[in-house]
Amino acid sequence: MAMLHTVNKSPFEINSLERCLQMAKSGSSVLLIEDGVYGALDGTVFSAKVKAADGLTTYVLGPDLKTRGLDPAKLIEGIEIIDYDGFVQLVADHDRIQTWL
């Protein structure tokens, strides 16, 4: 199985995601959470980098997104929202789990 990465940091704060971009393998996942739902959403300066990360599955916590007063409609597109439910099957479903701080 994969490694599921989580992100917990806004990209606008921290390098966390980007630094998670560059060191995830292909066939991993990556859940944003708390304010790495930022993370997301499309026409910011790290949209494209999260664009680019090919052979990767991303993730939004959506309690976290309603939380934020986000709209999911301004997501990257291809990225799914899941609810706390979602996240524990993530979490069963893979091997190994890497937070990046």
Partner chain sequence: MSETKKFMYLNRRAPYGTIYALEGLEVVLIGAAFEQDVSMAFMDDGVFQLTKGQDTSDSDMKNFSPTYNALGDYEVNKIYVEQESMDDRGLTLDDLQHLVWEDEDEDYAKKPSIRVVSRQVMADLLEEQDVILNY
The other form holds:
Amino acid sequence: MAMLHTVNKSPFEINSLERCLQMAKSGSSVLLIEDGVYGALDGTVFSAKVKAADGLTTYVLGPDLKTRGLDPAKLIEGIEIIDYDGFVQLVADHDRIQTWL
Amino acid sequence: MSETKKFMYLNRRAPYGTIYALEGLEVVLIGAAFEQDVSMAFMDDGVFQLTKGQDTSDSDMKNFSPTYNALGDYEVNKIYVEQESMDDRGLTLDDLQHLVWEDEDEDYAKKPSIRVVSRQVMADLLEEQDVILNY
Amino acid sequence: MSLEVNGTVYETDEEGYLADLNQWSSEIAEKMAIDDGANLTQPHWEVINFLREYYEEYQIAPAVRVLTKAIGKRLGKDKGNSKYLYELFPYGPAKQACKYAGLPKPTGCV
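Complement to the form predicted alone: the form predicted together with the partner chain:
Let's see the whole complex now, leading with the same chain.
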């Protein structure tokens, strides 16, 4: 089974998401939570790196987007917004979780 | 009466992920009582503090974004936002709250508090402060 | 600490401020005032209601300086001064009125 990577830090402040994207193997899932959700924004200096990551399925936690006032229309195309139930489901669907702090 | 000093509160962190943004805002409100020449500056992820539409109803945290609108009442009328930090994050002035202060001398006319400045100008502003407090 | 009004017990902090501002009612304000030996009149309510509106909009209880200025703008210069407000709320307009309004102690108030 594939690995679930979670990132909770802003990509503009620390390289957690960048390292995650480098290390995650094709077929893995990436979930952006807390300040990690800023990595889902399109039109930023970081978004090209997210778009270039091949073979990864990227998710973002909706409640954390909403808290920060981020418009779902401004996200990188293909990133899926999930709620807390979706978070639990992702955890259940993967046999290992790598947390990029 | 002691001499007025230039105080700048420099905000570089996103809201909610850490406590820095809320702490900084509270200190500004407390510090406003000392009647110094106060300004706030937002750069790097700090610019995310000012985004409009923040809604914490699903996250069990206090939404403190409305409090930025009270800064004018506390005579904090100079809010500098670095252009390059907004550009890097795909933000424009339209994505930020429209913060205003009321000019008592002009029949409470509402005037914008946010001034978008270049990195170069921000560097000059830092240089001219007596005190810079970082959050 | 706690406060009992009409048979219901409300939780407060050690200085008597209501723990949950959503529980507030005018009866609670009146009971707090009676316990302080005060009697709430229309001028008191003007200030208390103003504070609740201010909190609703900005999510903070204003500092006394800000309150004084804002009251002056809203209710007239004759009321927007410390003398008037201290006469209404001798324990400190921001502190005492915020307590009756069910708000937390004003930010920066020690």
